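Next up: a single chain in structure tokens, the form predicted on its own.
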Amino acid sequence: MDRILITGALGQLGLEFIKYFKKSDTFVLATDIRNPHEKLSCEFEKADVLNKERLDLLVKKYEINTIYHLVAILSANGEKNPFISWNVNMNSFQNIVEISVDNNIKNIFWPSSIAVFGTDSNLDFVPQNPSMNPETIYGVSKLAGEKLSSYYSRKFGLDIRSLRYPGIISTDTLPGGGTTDYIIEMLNAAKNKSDYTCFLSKETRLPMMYIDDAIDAAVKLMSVERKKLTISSSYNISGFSITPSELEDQIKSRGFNIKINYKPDFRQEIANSWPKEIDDSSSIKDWGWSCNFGLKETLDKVFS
């Protein structure tokens, strides 16, 4: 049976993974640098993933054999202090790898991002293996992690599996400082009947994914036999693509009288280096990826 450690467990993905694994009675140890506001449905230990000794102790104490390493400073927040971002994103990754090697843990899930791409990546429809020139420290750290995943697989036999997540939509948790946060903020504004100022231009097209698909994809990828996988770095994955103006139209078509102002800030430059559409055919072929939530299904869930 899996005994799973989730780092960064109080973030957008972590809380949903906890809910998912609870349904199958899988043992989960959640860790974060802060305490939860409410009691979780699993074991919890306050721990900084940069403290390798503390994390190693917990892995041994709870007999962990699988790790979902979710700790990261996201794109927009990362640009405010790139040195801290690099330290958190990369040194936490390195700690997880060293602890896994020392404790003979083979199975690791680590999310990558569409931030690994750049203006040389054919942004209209990004293939699995394009040229990559990320323009944020977040993207640089994620690309470095992808390369290290392949290296550590060869060097130590680690099985690190990864998805290049697009913007993830969930209104149950607060946005985490990313460039696609506008979509969550706009949806929450509509639900709260308040106006919203969007930090991206109205025609900025970006790929998105509903949180349920994000969780299901990771779990499915982790369950597939390694020999069926052709990618050792990170798989492209996508749900649907949308612009702020298209989202505004969809919200208003559902009867929400919301006023949207557009005032692009520094995040616009980041978005300009990100894909408009994603080719996820390798995920479809290798492990049967299928999106369950398009735009309509996503909005149905959000406004239900």
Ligand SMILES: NC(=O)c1ccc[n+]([C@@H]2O[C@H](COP(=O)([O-])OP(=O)(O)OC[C@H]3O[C@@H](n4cnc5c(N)ncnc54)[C@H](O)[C@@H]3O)[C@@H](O)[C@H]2O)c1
The other form holds:
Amino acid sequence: MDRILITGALGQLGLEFIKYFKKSDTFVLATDIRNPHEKLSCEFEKADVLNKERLDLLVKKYEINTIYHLVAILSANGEKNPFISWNVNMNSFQNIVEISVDNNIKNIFWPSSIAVFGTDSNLDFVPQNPSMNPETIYGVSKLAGEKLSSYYSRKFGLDIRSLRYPGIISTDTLPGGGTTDYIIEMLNAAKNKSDYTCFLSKETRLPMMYIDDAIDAAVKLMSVERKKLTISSSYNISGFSITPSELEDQIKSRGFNIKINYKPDFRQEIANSWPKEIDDSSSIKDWGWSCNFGLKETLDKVFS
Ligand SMILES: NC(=O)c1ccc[n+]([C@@H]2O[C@H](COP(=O)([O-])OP(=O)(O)OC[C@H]3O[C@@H](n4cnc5c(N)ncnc54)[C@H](O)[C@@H]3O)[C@@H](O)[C@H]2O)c1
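Let me have the form predicted together with this ligand next, following on from the form predicted on its own.
After this comes the whole thing, all chains and molecules, with the earlier chain placed first.
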């Protein structure tokens, strides 16, 4: 039986993982640096992931055998304070690896991001292994994490599995300071019948994924036999790609009459170094990835 520790469990993805594991009655210990607003459906312990001793104690106390390490300072917040971003993203990764080695935990899920690429990567359709020169501290830390995943897996026999998530769309849980947050903000503005000022230009095409696909993909990747996996860094996965103006058209075609203004800020530069489309053929071939939510299905869910 899996006994899962989730770090960063109160964030956009963590709360959705908790909901998912609740359905299968899997034991989950949720941890975060802050307290939950509402009672969770699983165990919760407040813990700073930079406090290795506390995490080690919790891993022993709850007999954890699998870790979903979700803590990160995301792209836009990272650019406001690169030193904090590097410290949190890398030292938390290091702590999780050390605790896993010390407690004989082999199974770790750690999300990477489309931020690992950069303008050398053929952004129109990014392959699995292009030349990568990320332009944000977030992307640099994710790429370093990917390299460390391969290294530590070889060195210590760990089984760290990873996906390069695109922008994740969920409207129940709020985004945590990334460059793709506009899509959730615009959808929520439509639902609340309020106007919206978009921080990216109309024509900025970025890859996105509905939250249910993001969770299913992680769980599926974690369940596949290791010998089927040919990538030890992180797998490309893809949902659909969209621009803010295409999203505006879609929202209006569904009868929402909101006014959208465009006022690009510092996040535009980040978006310019991110992919437009992703080649996820290695995921399809190795572990049977398939996306259930295209644009239409995603919007049907969001507005249902
Ligand atoms: N959301 C996306 O669109 C997206 C896209 C690509 C990759 N990812 C990756 O998925 C993971 C989860 O992302 P998310 O969107 O849920 O992030 P989020 O910002 O919504 O949540 C992060 C959580 O970590 C917690 N946290 C921050 N510092 C901490 C610390 N020192 N100790 C313990 N907890 C701490 C925060 O309180 C927050 O609840 C991250 O690794 C992120 O890089 C997310």
